[in-house]
Structures are given as C-alpha cells and as structure tokens.
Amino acid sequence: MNKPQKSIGIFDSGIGGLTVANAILNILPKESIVYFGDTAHLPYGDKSPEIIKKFCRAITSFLLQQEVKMIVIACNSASAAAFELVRKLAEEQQVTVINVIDPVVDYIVSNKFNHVGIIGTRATIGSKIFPTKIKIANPAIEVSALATPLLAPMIESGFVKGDISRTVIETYLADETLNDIDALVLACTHYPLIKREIEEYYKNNHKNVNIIATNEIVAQAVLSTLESQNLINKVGNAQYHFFVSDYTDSFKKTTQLFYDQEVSLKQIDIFKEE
C-alpha cells in the first residue's frame, strides 16, 4: 500500500479522542482512521506520567504495527506526559506525531489573547505545561490553570446536559482562578461535548470569553503536517476501525455523543505484559 493510502492512527484514554477524530474526518473525509480507546485505563488524569507512558508504549506499538502513516495522540494528559516517548518511538518507522498542546499554544499565540484560562484533568494542569509553552512563546500573555477532574468521568458517564453537569459545570466556571479571562481552553478531548454549556454560562453571565475547543485546531494541524510531507490521501476508501481495551454495552451507546454515526467498537488486549 502507497503511505498516502495508509491510516492516520489515533489515541485516547477512552472515547474524547473521538471528538479529535470526527474533526478530522470532517476536512479529510478520504482517509481511513485506526482509533485506539483505553479504556481499560480511563481517566488518564489521575494516573502518574510514568503510568500514563507504560500505557502509550504499548499504544503506539499498536499503531505502529497496523502500519500508520500519522499518530495523533488525542488525550491532553498523554500529550503532557509521554509525547516525547511517542515521537522517538514512531520517529523510527519514519512515522510523524501530533500532540493536542503545540497547535493550541500556537492557535493562542498567534491570535493575541491578554489572559487565557485553561482547564483539564489533573495530569494535563499539574504538568503546567501550557503555562510553560505559551509563556516561552509569548511572555506577555497571562495563563491561569484550574483542574476540572469531575468533567471527564461525568461527559464518559453521559451527563452532558441536564442539572447535574450544569450544576459542576458552573462551579468550575465560577472559581476565581478563571476570574477576567478572554479566551478558555478546553484541555481535554471530552470537553467540546459542554463547549455549547460553557458558551451559555459565559453569555449568561454577560462575560465575552472566547472558548477554545482543541479538536479542530488539532485536525487543521493535522491536515496542513500531511499536505507538507505528501501524505493526503487522494484515492479515497476510506475504512475506520475503533478498538478499546474494555468493552461495555453502556460504553458502545456513549460513543453516539463523540460520534455522529455508528461506531463499532472492536476490544483488544495490548497489555499482555503488564
């Protein structure tokens, strides 16, 4: 098979990377996708960055073994923690890697925000490095982090709209580490599933606060790093397959709300070492 032709290989810890996926098949409709969702594992947020590398090695021996052309690794805290040991490792198959933090802090960078607020899972904000990559950028721009570690198990779980997300949701929102921000980003794949209930806190709140959901900025990156090196795949026929490590009849109908057609989930065991 012609490299073009090959597959772009994508990662989570469970099902938010799909959020990354779907943006991506929405500019390049004509490439085919092997998804990979942890979510034996899930959430990566809690877990150590030696874990959460354990857990990528494995991952990307995977991918690479399915002969990927790209490996997009679309988990905040994976991209925190083990971005290098991807990259290294793909790097030897010639295979390129995408995290989900450099295009955003370019995105932010290049679009002149005065204070960007940030949330995301434990792991993603205590590895501080979104403040430490915006700042060496650009200096001027103030980051604020707050880790927001209920709003992944509660979007995997489901509550995307009603009382109770709208009640956590707004707790988060309302602490006064995000106080005077003009744009926020949503450091976490799951998070563009409530972009459409934090734009309506802020509106009721009568605050303009740009909100900056990372799935599309990812697969503009991705679109423009493939025209680079030649690899758009012009032929078409596509196929997409979706593995996990843990499979749950509850798990499969939750896809619907990162996917907007029928996904069929295929569980593998990759962690045979462990």
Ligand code: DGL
Second form
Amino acid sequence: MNKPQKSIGIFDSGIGGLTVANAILNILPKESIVYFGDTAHLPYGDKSPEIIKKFCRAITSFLLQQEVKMIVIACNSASAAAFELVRKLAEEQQVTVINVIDPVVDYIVSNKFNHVGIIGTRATIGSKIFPTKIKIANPAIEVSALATPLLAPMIESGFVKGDISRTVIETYLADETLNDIDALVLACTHYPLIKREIEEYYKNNHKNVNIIATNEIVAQAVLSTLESQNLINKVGNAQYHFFVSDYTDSFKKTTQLFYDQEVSLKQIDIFKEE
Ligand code: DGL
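The structure above corresponds to the form predicted alone; please provide the structure of the form predicted together with the ligand.
Once more the chain from above appears, this time first in line as the rest of the complex follows.
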C-alpha cells in the first residue's frame, strides 16, 4: 500500500480522542483511522508520568504494527508525559507524531490573548507544560491553570447534560483562578463534549471568554503536516478501526454518535507483558 493510503493512528485513554478523530475526518474525509482507546487504564489524568509513558510505549508499538503513516496523541495527559518518547519510537519508522499541546500553544500565541485560563487533568496541569510553553513564546501572556479532575471521568460516564454535570462544571469555572480570563483552553480532549455547557456558563454570567476547544486546532495541524509530507489520501475508501483495552458501553455509544455508519470496535490486550 502507498504511504498516503495508510491510516492515521490516534490514541487517548478513552472517548476523548474521538473528538480529535472526528475533527480530523471533518476536514480530511478520505483518511482511514486506527483508533486506540485505553479504557482499561482510564483516567490517565490521575496517573504518574512514568506509568502514562509505559502505556504510551505499548500503544505506540501497536499503532506502528498497524503501519500507520502518522500518530496523533489525542490526549493532553499523554502528550504532556510522553510526547518525546512516542516521537522517538515513531521516528525509527519515519512516522510523524502530532501532540495536542504544541498546535494549541501556537494558536494562543498568534491570537494575542492577554490572560488565558487552562483547564485539564491533574497530569496536564501538574506538568505545567502549557504555562511553560506559552511563556517561552510570549512572556506577556498571563496564564492561569486549574486542574479539573472530575470532568473527564464524568464525561466518560455519560454525564454531559443535567444537574450533576452542570454543578461540577459551574463549580470549577467559578474558581477564582479563572477570574478575568479572556480565553479558556479546554486542555483535555474529553472537554469538547461539554463545550456547549461551558459556553452557557459564561453567557449566563455575562462574561466574554473565548472557549478554545483544541480538537479543531489539532486537526488543522494534522492537515498541514500531511500536506507538507505529501501524505494526504486522495484515493479515499476510508476505513475506521477502533480498538479498546476494555470494552465499555459508553465507548460504543460515543463512537456511534460520531460515525453514522457501523464501526468496527474490538477489545484487544496489548499490555500482556505488564
Ligand atoms: N482525554 C485525556 C486528556 O486529554 C484525559 C482523560 C483522562 O484523564 O484519562 O488529558
């Protein structure tokens, strides 16, 4: 098979990366996808960088065995902990790796925000990767980061609308850390699924805050990287293969939400040597 016709490998701890996969397919509908959701080890956000790296190593080997042409780490926690590791492993097979942090940092810096709020998992916020990278690019941008550890498990369990999720979302957004921001980065790939609820909170509180859902920004980075490497699939016949380390109903339901066709979803144990 010619390299452009190979699949894009995408992974996350669970359903969050599907928001990225979906954004990629919206602008690159002819691409095939191999997706791995590490549902057995979710949430990544509460794990140490060492253990996240261990999971990412196994997932990267799996995706490289599937002969993907590119790997997208569709998880902020994994991007923060393991990007260098994944990049090195993939480099041996001339496979480019895109993370979900660098394209977003570029976007923030080029849009000249004054005070940016970041919400994400403990792993992402604890790594300080967003403030560090933004400050290197433009020290004048004020950055306030808040860990919001309940959000990803809440979303993964299907609590997106309703009183429970509204209370959790409002409690986090009302935190004084996020006072006076002009942009809020949803630094977890699960959060686009509650973007509407977040927008509603700011609207109801008469605050003008740009909500930056990173999936579309990352999809643009995938498009321009594939273009620059002449790897866009022009032939089509897109195929979607979804793998999970533990079969969950919420994963099945969410894949169905995103793809109007029946998708192949398989449980697979790629961590046998653990
Ligand atoms: N979607 C993952 C991220 O972007 C986090 C979810 C988790 O904690 O597993 O950070």
